[in-house]
Each structure stands twice: as C-alpha cells, then as structure tokens.
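In the block that follows, a single chain appears as structure tokens, in the form predicted alone.
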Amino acid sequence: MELIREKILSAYEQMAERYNALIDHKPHNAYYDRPNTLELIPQIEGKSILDAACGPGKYAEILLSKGASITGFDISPTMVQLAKERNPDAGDFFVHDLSMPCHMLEDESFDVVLCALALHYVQDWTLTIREFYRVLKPKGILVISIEHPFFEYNYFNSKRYFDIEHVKGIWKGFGKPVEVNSFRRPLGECLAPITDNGFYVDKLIEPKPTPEFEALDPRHFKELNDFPAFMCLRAVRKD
C-alpha cells in the first residue's frame, strides 16, 4: 500500500504544473466534473466548505468566489502551493493524505465537505468517510465525484466486478505520459462506506457535459453522451 501511495504522490507531483495550467479549460474538468458536481452543493454563500483533495485550488476558487469559507488539502506539496497561489489571501491549504485521519479538523466544523476526482485513490473509504462524517455538521453535506464504477470496469478490462483491485493506466493529457495508480471497485463498495457511517444518499448524477465541450473534444462530447465516465454523489449527514 505504501508503494502505491507514493507511486499517486509521484504521479501528481509530475502532473502538477502542467494540470494547473490546464485546469480552466480541461474539457473533463471544466465542462463535465465540475458543473455537474458544483450542483449538488445546494446553497454556497456563508458556507464552510471542506475541500478535500484540492488540486490545484480550482474548485476552491469558484467557491471564494461564490462567498464560502474554504480549507483544502492534498497529497501533493506542489498541489497545495499551487492553489495557495491561485487563491492568495483565501482559504487555508495544507498537504495531508485523504486516507488518514484528519486530526488537525475539530469536530462538526464544516457545513459541507467536497471530495472531486479522488476517493479512487484511497482502497478502503471507511475511515476517510467517517473522518467526513466528524467534521460536519449535523445536517450536513458529503459532495463526491468519482470514476463511474460501470466505465472503469470496461476501461480496466476487469473480469471479477465486485473485486476491489488495484488498477493503473496511463494518462497523456498532462505533458509527457505518466502512469497513475488508483483502485476500481463495484458500485455497491461507492455506496456501502458512506451510508454505513452515517450519511444516507440524498442525490446521484450520472452527468452529461455541457455544450461547451463539445468544441473542445467532439469525440468525447459523443461518448459520454452515451455512457459516463465519472458519477457525482450528494449524501447528507445523519443525526
């Protein structure tokens, strides 16, 4: 586990330039990821957010910007300088690891805690999920985007679906091609962590991207008009 971990640490570290300086524009970002995710938070003036696996700040941004209070941690050092750099005088970043226990959070701090594009990353959610559910609030609300389950079964050319596997590919849209490391797993192993500890679901997208994509990447514009590549989930906390 230690060598994967550092294999996505690297992997980042690698990307992170290059990744920040695309970030605005990247069609699976900016025009499939993030509009459909941002539409689950329901209301983002005044509230505390909670941006876990920050990147590069990006998201962060779009929710200073919108009247949040943000804190935002990452793997990657250069991650977190990044979006120090794209948010100066905003917001609280600092490098931590999304499978670890967050003891520098107090308890029932945050009014909504987002997780984008990471959890595939981390093997087993239980802890990272239960770490979520103590620093909401009662009430509050778990915002995720992961690899849709169904596409990475075909994309991984996997054959024991309800296996939780480590699987690796290559990524090119970065610069020069780096192998990324993450974890497939089955639709039920997405959802069992997180209304096993504490939340139930509140709203699931399958998203679709938005018109602007298709002038940046028609191919991809088409096929994921007939089949998802990414799953964004909101889920309340129980009280």
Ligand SMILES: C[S@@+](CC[C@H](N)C(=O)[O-])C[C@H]1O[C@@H](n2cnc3c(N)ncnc32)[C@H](O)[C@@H]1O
Second form
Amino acid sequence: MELIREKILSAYEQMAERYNALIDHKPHNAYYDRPNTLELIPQIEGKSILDAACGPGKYAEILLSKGASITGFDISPTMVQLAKERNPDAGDFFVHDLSMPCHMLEDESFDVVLCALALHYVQDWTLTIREFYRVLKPKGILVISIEHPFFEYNYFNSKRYFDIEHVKGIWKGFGKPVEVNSFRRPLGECLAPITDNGFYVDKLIEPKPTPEFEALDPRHFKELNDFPAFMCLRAVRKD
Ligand SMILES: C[S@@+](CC[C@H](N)C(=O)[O-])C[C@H]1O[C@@H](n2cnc3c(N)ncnc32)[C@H](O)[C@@H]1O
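Counterpart to the form predicted alone, namely the form predicted together with this ligand:
Let's see the whole complex now, leading with the same chain.
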C-alpha cells in the first residue's frame, strides 16, 4: 500500500508543472469534468469550500472568482505550490494525504467539500468519507467526480467487476510518459462508502462534453458522447 502511495505521489510530482500548464484548456478537465462537476455546487458565493486533492488550484481559482472561500490540500507538494502561485491573494493550501485524518480541519467548518478526479487514488474510502462528513456542516454538500466505474472496467480490461483492484496505466499527455497507479471499483463500492457514512446521494451526472471539446479533440468528443468516462455526484450530509 505504502509503495503504491509513493508511486502515485511520484507520478504527480513529475507531471505537476505540465499538468498546471495544460489545465486551463485540457479538454477532459476544462470541457468535460469541470463544467459538469461545478454544476453540482449550488450558490457558490459566500460558501466555505474544502478542495480535497486540489491539484494546481484551477477549481480553487474558479470558486474564488465566484466569491467562495477556499481551503485546499493535495498529496503533491509541487501541486500545492502551484495552487498557491495560481491563487496568490486568497485560499489556504497545504500538503495532506486524502487517506489520512485531517486533524488540522475543525468539525463542521465547511459548507461544501469538493473532491475532483482523485478518489480513485484511495483504496479504502471509508476514512476519507468519514472525514468529509466530520468537517462538513450539517446538511453540507459533498461533490465528487471520479472515473466512471463502467469505463474503468473496460479500460483496464478487468475480469473481476466486483473487486477493488489495483490498476495502472501510462499517461502520455503530460510530458515524459508516466506510470499512474490507481484503484478501480464497482459502482456499488463508489456509492456504499458515501451512503453508509452519513450522506444521501442527491444527484448523479454521467457527463457529456461541452461543445468547446469538439474542436480540440474530435475523437474523444465522439467517444464521450457514446459512453461516459467520468461520473459526477452530489451527496448531502444527512444531519
Ligand atoms: C487528476 S488530478 C485532479 C486535480 C484537481 N482536483 C483538478 O481536478 O484539477 C489528481 C490530484 O490528486 C492528487 N492526489 C493523488 N492521491 C492523493 C492523496 N492520497 N491525497 C491527496 N491528494 C492526492 C494528485 O497529486 C493530483 O493533484
């Protein structure tokens, strides 16, 4: 486990600068994940938002511009530094691992927890979701985006749908090819950690790319209109 965590950290340290340089317009982020995930955050102005696994702070930049206050963390020190540079005047960013308790964050201190495209780096979601519950105010909102479990089942050529499996792929879109390790899981294992730990699922989106995607990457635009690669979900803290 520790070794896989180290490999994930090392991969993002290697990709961080390039990831940051591309994030504003990279089609899967800018015209697929972000518009669909942001749609799940109602009334951003005045909200206190935790951006868990914030990467280089692009979500934070958008949310700050819409009047939210942002606390963000990421396992990668380079990503955290880039998030600070992207948002020099606001936001509080620090290094932290999603799979560890967030002792530095107070109970019931956020209106929204956002966790975009990162939970597949955590094998067991239970502690993470319980921490999200603890730091959210009653009736607070958890918004996540993840790789769609049916997409991953095909993409990783899995033969054991019901297992949580360690998988890896080579990413070529961020400079030198980098091996990226993660965990794929069935749909039930995406929902149960949320509904078993104090939340109800309020809305689930199987996203479609926005029109801007097509000019930049017509092949994936067509594929994503035929089959989803990501899934976006809003859950509400029950009490
Ligand atoms: C695909 S990027 C998404 C970044 C950002 N949420 C966004 O959508 O722009 C995944 C991020 O998760 C971070 N990450 C991976 N494992 C993590 C962990 N265990 N704890 C915190 N961050 C982690 C990576 O360093 C990387 O910045």
